[in-house]
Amino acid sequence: MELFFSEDIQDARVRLGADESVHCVRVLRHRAGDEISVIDGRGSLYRCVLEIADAKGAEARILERTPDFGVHPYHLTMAVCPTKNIDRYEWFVEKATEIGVDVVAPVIGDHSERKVLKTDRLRRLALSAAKQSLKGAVPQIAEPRSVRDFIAAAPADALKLICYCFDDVERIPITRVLSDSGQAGKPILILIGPEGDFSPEEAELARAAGWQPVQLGPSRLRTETAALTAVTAVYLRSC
């Protein structure tokens, strides 16, 4: 199934931008009377027919409408600390999508050794992967923020996870806390730290917030990795 991205959906009608047009007119050579399946980024897809076939602005009329296509029955916010080597951050978030996140909130820690993040592409790679994977919903690319400010602003009816390699207090398996939680549809926050992992001062704020420190396993892995590995724990408990 192809599948085309719209923000102009309305009396019917779906208006594809600039980038989507060219690909459904002048890449697939979709012509006036094809059908057409479009999501809106927010969980619905469209099954539509191409009525104007213009590579500058190409427009359909819906024929049927599929909420929550391609959804997951939970809500899993990914706190993560950018990488050094962006490309594996960027790789994080397109299979993060693939699998199943609905907000990657880039965070800047103590240790952190990127301290800037640009998130235009980190968008239309998660765009990209939620077409690819069949999902209506896109994951939403949060600015970058402190893991202070980040930790302090959480909700407070949330589970709250934080990932880290220190042993001053016991972590629990992730696998078991999820299963034991008690809180299904509950929102899902799980901070995973940078290279250097998170300062004392910050795991110790977060313990202090409520945030529970969980283990991911007795390998030690890289920022991305820990962090694939948490959204998989996520995705598995809800199949």
Second form
Number of protein chains: 2
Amino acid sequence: MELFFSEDIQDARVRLGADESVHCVRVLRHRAGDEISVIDGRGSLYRCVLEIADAKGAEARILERTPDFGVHPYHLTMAVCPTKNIDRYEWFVEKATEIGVDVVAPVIGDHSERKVLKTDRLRRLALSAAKQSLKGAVPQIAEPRSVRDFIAAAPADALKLICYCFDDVERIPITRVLSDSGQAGKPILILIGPEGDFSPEEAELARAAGWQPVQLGPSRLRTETAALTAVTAVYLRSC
Amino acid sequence: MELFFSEDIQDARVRLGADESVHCVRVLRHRAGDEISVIDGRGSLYRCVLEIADAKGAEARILERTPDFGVHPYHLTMAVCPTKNIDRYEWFVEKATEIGVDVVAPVIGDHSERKVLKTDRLRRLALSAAKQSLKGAVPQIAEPRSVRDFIAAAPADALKLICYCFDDVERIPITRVLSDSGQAGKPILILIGPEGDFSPEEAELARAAGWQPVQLGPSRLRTETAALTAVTAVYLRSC
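Given the form predicted alone above, produce the structure of the same protein in the form predicted in complex with another copy of the chain.
What follows is the whole complex; the chain from before opens it.
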């Protein structure tokens, strides 16, 4: 099933943007009267009939709406420091979208080598991964901010987990924390540090703000692999 | 820590092959008397002192051996159909090595579009991923064979799981099967089909041979993502 994306859905009508109109009419050669499927990026799927097959601005009439299309039964924010090699970060965004994530928040740590990150390309990747894996909701890509700001701004009622490597305190396996039924239903935030790990100050700030240090098992994982392993741990809990 | 690899280790001496000798002596400029770390690819790490710093054939004397270096507490064979886009399969081999896998067996299904696969490059990727993630054991990359042959040749005493999408029988969540203590300690084999899934005949053959159909949760995962999710499910069980 080919999915289109639109942010302009109202009064039972869907208007496709420039790229999607070209893709629908010129590339896939849809004609007026064809049925198409459109997601709004917020969780709904719309079955529509194409009425204006214009590559500059296609329009369709909604026949049926399916809410919560391809959603996962949790709310997960992954705050991950950008990797030196940006391909690895893009790979993480694609795979995390496929498995199930709600927000990817690039965060810059004291030890981050990469301190800037363009989010436009990450948003395009998240959108195409969501369409490819048949999800009505597209993960939000936040603008980069510092680890310290992110820690300070995190909501008090969330389950907040931080993965780091140094052994200043006992770190509980992430699977054990996630299986704690007392935590069920809470939004989940997981912080993943850069290649050089968090600074002791960042780790201390996080613990003081109620973040639980967790570990991801015995293997030595790259930043993006650790991040995807954490997403998978949350996802598998819901299987 | 930089790891070198050698298959020629005997009488307390390590001989590096051509590539590793060049990397050790020419690229990293190691000199006689330097300490180097070498893995044998079968699980052991050797701390050595370089004695012959020859880029054509370096030799070192073993000071200390560490067995079971970076090993994981399970034995996992992933039998995965090659993806149309080979980059995705290579990505899987790299990430699965990093997380922890023992054998990657490319298998060709009735619905596989890609029926040939070069294993040399996959072996190089597995070796470099094992070195990068500090593991003494390098996953074995098997030569491609048919899904039917693989099913027939699988050992009787192993925990054999097959992931497919069609709903001919109830498929148990992989996490539930893995948490069954009765299965603890058994070698694990997991079969992942091609983009077009297994054929009904392949699925029937597998079930008749004692393979359990499992599912990987609600998300629609690509072949390589499903495969890595299965590896992660096994890995997290050991956290």
